[in-house]
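Single chain ahead, written as structure tokens, the form predicted on its own.
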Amino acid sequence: MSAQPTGVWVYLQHTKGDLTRDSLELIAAGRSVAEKLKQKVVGVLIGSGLESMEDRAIEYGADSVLVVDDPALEVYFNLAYADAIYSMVEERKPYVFLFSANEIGKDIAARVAFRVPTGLATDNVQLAVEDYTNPALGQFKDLLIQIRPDFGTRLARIYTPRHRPQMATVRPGSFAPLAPDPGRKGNVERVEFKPGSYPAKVTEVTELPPPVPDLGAADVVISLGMGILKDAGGHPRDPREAYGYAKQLKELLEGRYGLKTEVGATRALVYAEVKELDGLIGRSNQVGQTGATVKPRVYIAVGISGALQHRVGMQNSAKIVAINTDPEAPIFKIAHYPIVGDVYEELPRLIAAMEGTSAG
């Protein structure tokens, strides 16, 4: 009889000799699931020259790390990496396998899921462990429940009971890395794998510059919504004025307080293609389900009602300031500092307060 699947595996990405923040978040996500299942968190690390990252994974919450370290794997190549992961999955049979919902995570997770074969629930923002009963299939205990946005209006719960490992990608920013514990102990196991011959090969790697704006790296994100198109009285306003206030606040936060600040926007504002904002606000500014997921120290929501598709992209921010004329706006349900008022009055007041002057 074959061994029962066990272990919550997390695929660890790395760059410039260190684990990525997405990977540290994924370890935390895996930890939240493993504790409910009473299983271990297993990091999967593939590449070349990985010694320093093995201990870092354990320091941030992994119980053990499977390491495939070979000079031929120094550069990410999906065919070889998928082979390496698939061989370990087939031999060791994990219960759950999590990947980050970024470019590499989405690429490799789908390839592995297809080969196992098993399902893959993508872009999850929450994870749960529960029993599940299906009239046609029966009862399943300790099932990973994958929770993701569904059509921008609700959260969908995904049930994949019949196959193991249950596989999922987790949106960056949905979990906070655990506090590091330098004294934490764990097991590191080196796995032998030699890449085969493939019909394609990587001939050159070009590092792209960080995105502009780099929303994910910001300490403060100031996001603009459709509410900037009118004042509290319903009169049309030039949204460039609100954008100007946001830029002024950005410069103040960076210059005086040393906080990296970026300007974001809702999907509705981006897709409205407001001509006054042409060249100022675009897809790269979008926060939400189909944009960036951010987790800054402070998120300032300006004229944003707070639809679910936007909230899932920013709701884990450490502190949320919201300015809206509607006291019943959904954004106020998660705001730490709700401000009911006119954007065109409250933003100048906020800037003046931070400058130590009077807004009148």
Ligand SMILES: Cc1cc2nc3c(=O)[nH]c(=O)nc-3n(C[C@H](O)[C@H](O)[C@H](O)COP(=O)(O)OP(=O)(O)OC[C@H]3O[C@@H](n4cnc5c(N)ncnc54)[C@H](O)[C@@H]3O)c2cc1C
Contents of the next structure:
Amino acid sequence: MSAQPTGVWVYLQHTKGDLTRDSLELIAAGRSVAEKLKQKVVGVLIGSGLESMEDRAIEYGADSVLVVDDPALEVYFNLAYADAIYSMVEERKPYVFLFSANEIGKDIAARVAFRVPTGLATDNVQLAVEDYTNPALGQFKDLLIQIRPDFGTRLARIYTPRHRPQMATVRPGSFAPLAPDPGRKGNVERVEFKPGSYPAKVTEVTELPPPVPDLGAADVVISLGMGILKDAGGHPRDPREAYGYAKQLKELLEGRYGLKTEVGATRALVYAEVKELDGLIGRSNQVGQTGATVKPRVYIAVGISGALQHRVGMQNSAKIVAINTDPEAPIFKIAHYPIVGDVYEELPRLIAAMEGTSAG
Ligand SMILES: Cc1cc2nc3c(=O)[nH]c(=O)nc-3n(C[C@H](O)[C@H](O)[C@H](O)COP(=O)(O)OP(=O)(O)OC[C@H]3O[C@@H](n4cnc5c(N)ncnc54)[C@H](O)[C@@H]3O)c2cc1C
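The structure above corresponds to the form predicted on its own; please give the structure of the form predicted together with the ligand next.
The complete assembly is shown below, putting the previous chain first.
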């Protein structure tokens, strides 16, 4: 009889000789699941010249690392990487396999899941472990519950009861990396790469500049919503005024406090294509399920209702300030500093308070 699948595997991405932040988050996601399952977290590292990263994966919470280190794998090439991963999955049979829901993670996870074959739940924002009973299929113990926003306003809970590994991608920003423990010990195992013959090859790699605005790297994100289009009295306002306040706040936070600050927006505001905001607010500002996921030290939600699709992109921010005229707005359920009021009164007041020019 073949051994039961075991182990929570996490696919570790790296750049410039270091693990990416997404990978550190993924190790934390893996640990949260592995502890409930009483299984080990296994980091999967693929590339060339990986030595420095093996210990780092263990410091950040992996119990062991499987390393495929081969000059042929120096640059990311999905067909070769999928081969390397698939052969390890086939041989070792993990119970769970997690990838980051970023470009590379989505690309490689889908290829591996198809070959196994097993299911793939994409874009999860939470993970859980629970038993599951289905009248038609029976009882399943300790399933990975993959939790992601559905296309409406709810969170979907996805199960992979029968196939192994249970594979999922996890949205960057959904888990915080664990504090590194340089004393942590773990096993590093090297696995040989057996290349196949591929109908394509990588001839050139061009590095893209970081996104503008770089929402994910900001200490503070000031996001604007549909509430900037009218004041509390319902009178239309030129949204450039609210945008100007956000910029003023950004300059203050950066200049006086050294906090890297970016301006975000809700999808509703981006899609409204307000002509006054042309060139100021666009797709790259969008925070949420179909935009960026952010986890700044402070998130300031300005005239934003707090729909689920927005919240999943910002709810893990360390501190949330919300300005909204409606005391019942859902954003207040997660705001640490709720400000019930008009954007056009409260933003200038916030700026004045920070500048130290506030009268009260
Ligand atoms: C598949 C799918 C994906 C989606 N992806 C995203 C996503 O990635 N990101 C995203 O943001 N949304 C997304 N959405 C849309 C989401 O459901 C909401 O429609 C959107 O977030 C609402 O934006 P809003 O808060 O700006 O607008 P509204 O919901 O209209 O809220 C405006 C708020 O402003 C307040 N307000 C009005 N005037 C003022 C004032 N003068 N001062 C203060 N407050 C005021 C109101 O009380 C209200 O709460 C998605 C939807 C779907 C179906």
